[in-house]
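Shown here is one chain on its own, the form predicted on its own, set out as structure tokens.
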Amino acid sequence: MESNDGNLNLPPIADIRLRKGMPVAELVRQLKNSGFQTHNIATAAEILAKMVNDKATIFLSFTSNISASGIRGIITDLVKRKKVHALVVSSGALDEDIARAKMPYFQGTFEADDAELGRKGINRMGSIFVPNECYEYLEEKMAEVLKKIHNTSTSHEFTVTELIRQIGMNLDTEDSFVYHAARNSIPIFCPGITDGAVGLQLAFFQQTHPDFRVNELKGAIEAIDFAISAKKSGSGKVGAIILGGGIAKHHTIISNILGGGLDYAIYVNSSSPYHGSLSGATTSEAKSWGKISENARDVTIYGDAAVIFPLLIASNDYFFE
């Protein structure tokens, strides 16, 4: 439809119409031409549907704050149902998954007295409160699991991906994406494994077990090989859903550079691109590096992944089959 001045050929802004019991998919479709970031959310849902219909290999990338939040439940279900094919995470995402599988985190506020929280043994992650006991459990569990892995393995050198799989196989709760990834042969790639509580426990364990080794460099090659193999098998298409930024985001896109770049990419960013940081970088910028294919279907959404990701997943029946 043309605008009144006759110079534009663009759709008009459409009012959102809500009704009782409206399906999430219908709401997301209505966001398409309602302005601002809603347009990008609807576009992302369309790209996600294309990714699914084309049977693309799907990378899901996220950081520790996502794992600490209720979004972890969605990720666990996706892994359990084999709806994603690889995870790329920060070390802290492993921490929060293993700890929360057994211990509760609490809904707090951003305006808390942090000094008072510290005196009470509570760690604040935004508006999520994490008691010290959660990390004490994590330390004890990791010590137990690593000892068992060491005692039952013929080799004591592991890639990061293999070690995470071994950890998952030795967890005793199904409320964990690490647990389900191990059993469903879904690799978890974790660059910078030492930057978190799990990584510290690996370092401490090596002090008393000097033959225990984690080969981080080989883990990087595993991620690249996985992406290249995905390009050569099945539909030959690879997509990524990237929540947040940092090392997990970059590892996802750089692992795909040798295969010609991602064919589909959905970024959910809360950072600005104007400082040149990778966390704020757009999908368009990644095309200049070849990390996303020039002809890829892609979108960058600026917003809170804790709000946007549930909308995207709930809008597509594939993820519940």
The other form holds:
Number of protein chains: 4
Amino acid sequence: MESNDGNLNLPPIADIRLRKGMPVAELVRQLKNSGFQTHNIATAAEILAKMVNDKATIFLSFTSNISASGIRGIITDLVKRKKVHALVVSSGALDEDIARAKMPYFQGTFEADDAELGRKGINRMGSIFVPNECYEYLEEKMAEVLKKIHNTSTSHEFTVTELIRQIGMNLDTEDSFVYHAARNSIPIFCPGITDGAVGLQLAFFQQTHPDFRVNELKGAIEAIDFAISAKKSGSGKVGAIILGGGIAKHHTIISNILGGGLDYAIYVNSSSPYHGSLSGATTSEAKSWGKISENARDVTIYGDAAVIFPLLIASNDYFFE
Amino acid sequence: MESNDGNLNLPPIADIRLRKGMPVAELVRQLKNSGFQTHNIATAAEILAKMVNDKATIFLSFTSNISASGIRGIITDLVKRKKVHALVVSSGALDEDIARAKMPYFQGTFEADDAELGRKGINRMGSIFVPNECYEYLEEKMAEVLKKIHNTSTSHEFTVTELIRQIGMNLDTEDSFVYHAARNSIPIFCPGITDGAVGLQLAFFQQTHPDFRVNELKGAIEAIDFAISAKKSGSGKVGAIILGGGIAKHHTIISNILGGGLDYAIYVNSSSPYHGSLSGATTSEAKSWGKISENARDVTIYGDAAVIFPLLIASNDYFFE
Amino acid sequence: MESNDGNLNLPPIADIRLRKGMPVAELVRQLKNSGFQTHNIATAAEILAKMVNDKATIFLSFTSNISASGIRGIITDLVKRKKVHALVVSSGALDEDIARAKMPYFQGTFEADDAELGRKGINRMGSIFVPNECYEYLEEKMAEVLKKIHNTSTSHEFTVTELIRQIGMNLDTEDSFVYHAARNSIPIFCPGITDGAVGLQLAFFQQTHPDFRVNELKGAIEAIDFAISAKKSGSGKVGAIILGGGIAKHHTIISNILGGGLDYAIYVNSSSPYHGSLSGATTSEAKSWGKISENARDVTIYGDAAVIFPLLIASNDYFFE
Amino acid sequence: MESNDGNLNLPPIADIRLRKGMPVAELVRQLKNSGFQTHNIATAAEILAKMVNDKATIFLSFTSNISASGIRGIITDLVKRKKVHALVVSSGALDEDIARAKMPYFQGTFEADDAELGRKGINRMGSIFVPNECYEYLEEKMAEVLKKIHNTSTSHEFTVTELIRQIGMNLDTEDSFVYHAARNSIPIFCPGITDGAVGLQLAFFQQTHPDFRVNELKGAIEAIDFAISAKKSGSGKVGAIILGGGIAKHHTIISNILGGGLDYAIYVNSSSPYHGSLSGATTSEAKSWGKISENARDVTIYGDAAVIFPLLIASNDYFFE
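Having seen the form predicted on its own, can you show the form predicted together with a further copy of the same chain?
Now the complete complex, all chains and molecules, led by this one.
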């Protein structure tokens, strides 16, 4: 890395040279000294390579919109191939994965007559249109699985992670990260389960089955224990890829405090840090809390996770082995 | 409202005229036909006035950064004066309210050596610096209250809302919305309780008191029942002021579906809708889901809740009666 | 300013206490230790007070959307009362001020059938609707003024600032900052004049009057000379309030390099700094270029200029004397 | 394109499937039905293909940060291969292209001690560090070229476009779009030339050469005439790719009004439309003004031009022929 600056010892900005048929990985490498967020994307790809080489335990955190989008396919493949080791998601992210097993969501538009959509049984999530049928299927599937679990389990108390695993074992489609996570023993942590369709089905089931219990406190301990165990086994390194914000992001990092903080962290934020929101919070800020280790390799990318995550994953052959 | 346009029947853009000693309320009124988000702020003030005149049941939803900031004072006063009727918050919002009872947080900067801050026992939240002592106090207070509750209750199962009420009854300072909510029977709904310090204390308490249970499924039903009851009593109107995004925002609106959707809704979003995130989702989108009623009066303000919420509240004398 | 932190010597976060009839100025003072951007707003109000007390020469920079909105009223009053000393604007900002002399713009919506609006002779700027009649008036007024100037001036070469002054002297309405700037000898610098309706009228006039010349190079020197003169006269201090981004922002700061950089600077940015854009650039960055003096008092507010500028101006009685 | 929705006739959201060595073009195609902005990126690639197939005249507009970054390499190659037909840029975009001919800029960081950087002769543009030497070179080069032009031209009045062409002919490096534009007769329109280093050199030159004139009014007419001619020749179609905002964006679209509006338009915006800024304005809004034709194919991508532009160009083999 030649530097001409004399004082600062920094790499020069390098013009990008595209070519016909250029692979994504080659483009990402060229972004390294291109400035601004492109630099951060290439840096994230390097950190990801470090995680992989270090055989780090990898948390992947994401939000419901990611689960509703085509990005779900990438996540499903990563889970199927055991390339990530724990998922931390918002409740909606579960809903969208399970509900899409029935029929697809649709590529709509941001501009719509929302009252009219509602009357047609279409729910809008940005530019993705969600048919009511999908949620009706989710309700039926949940009722079916919960009845089965309730009838066959000796204990009637569960963690969310265990319930999600059982749901995953009972899904009929492979186009689902919940399906593959269940089969590959990849835990799915979902701290705010009651704030979505899956959670409401649990609540309704309890109304008719008063002995049914979900122990979310135990679930929180499980997430912490998972992080601590990761620190004590294998390479002892823990990394996280955090797409978007909200409770999934925070739960990933808070669960890693007691283990000593993440060793690798990649945030992709569409929010700005300047209003103090968690969604806009940086990896640097997390170091003051001990959520990310003081000596971690980390990067905050200001950008759109749905655009950037495919670039990161496509840039590393490991994810396709 | 004179209009010269002939075809469109719209109000003219009106130049703002400031004056010495101008009250906030007068400024907000002038913003009405000033364009862009200023129009939306004045519209929100009008919707708020409608909520008040209608004696609507008012949900107030906010995030942890709001609770850590000076905006907490406004919320505390609203709760103290019973001007809002339910709070829906992220777990961090509880943490910051309770922890600040010990000693203040500090006005720091966004640019800081975060590793060094961490070594000094300071946690950074944007530009607010949070001393470790505050969280240590929270842990002690939680242990004290939980022991007391556990020893005196016949049932060992609680909802989060009930636990928060008990914590509020045991706080030593009036500078706290948790304190006043408890005394004024204003429920605090907190769907993702395990994702914060209060929730972790509950989890740790369970480890030493295995019979201790938090039933979050029941908590979700309570929030829904609260919304349905509001629809059946008094004016039958329900409104919400939603500051920021995340689980608090979503839980407010999902809890209102079964009641028929919110009749009034004010969102203040710092995120954009264009990535499909819940934090950037609009009131219009919520209508397709039935979270906001088709005929509701609603507005989405794209802006900073910490700047805009004071303008909205100061614009209405009702909140100071 | 009491501080309990021992190590950091920072002011505590202070809860905001609103009250009935509260003046804007009192609210802004309370924002000081409220965290995040509210802190920056109150800091900007303090810097503005310093500028005023120092009798600094004050540049005010803004964009076309501000000129189209109700905020124009505040600017017009500031110019009328000689409270600012130079304006730096985009060409559109001139257009909107002059065109609104004919008839008002309208408070429309962001969501519109734009093709249909176009057919109705309505141009949309965000949620402000601009009738074609306004631009037709601008064309006539420009033709009239240019003919008059051309016939009466001995030289046929002008700077933009001089032409704008002459236009201002010939406007028929006092609801215009161009009108008052002309009468109060407040220069209006507009570096990209050809990128708007006023500029195109100049170009069309030249086609029929080949000896007509606008010397923009001389205009750039005038802006620099104005800044240098300000440094050599009175208090020798120069400040700037910069609303939004684009060429108006950059021209304000580049014109101050040779004078030694701004002594006071307030930016209100709605763009983020993370993509390297000028619109999102910070006051800190400007110090590396010498556009703002190393020892300046400066603040970058991340927020909406149309909301924040009224707060800043209403917070200081000086502007109403 | 199969659709299961019955009512809406929309394409289903399709999970993305990455693979080892995947070309950028294949990824972009898969983004089409992936939701949110990924859909818009793939749509932009389709519109770009239409422009190319239609042999449309293509405007490319961009800002100074793009010129300072590695993206310049892509632009340079497009200009070298005559794949775009006119550039519209801010003055800074010229500065950065020319100044980088001396020595490279550097990949720095957003967080820096800006006063210290300034003392070291480093100017910060986001995370790109610009050595003073580069600007000193630009000054020398400008002085040399202007002297040469002044001595050899019979007329002493120029348009900016002509001056830039002459500068381009005199550059010593091929790593420059100004260099190749000059040789390939691709006009560079720069409406706000005085707001940058190149423009200031013109102004300083005029101070010592009083007969030197830049006729920007004529420049504005040239841009309009170029657009009108494009409509009358070849396919009669005109398209634009507009990266970022500011005067370059606006000048591209305003110059196309008289020709009947753009037939194809791709905006990549990092600003939001909700504050009424030009930088955040949408292609839809431009239709109400006639800047984009009512029947145009157009898309607004909310995202980072430095990330998205490489995806668009790499997705089409035409650009590498």
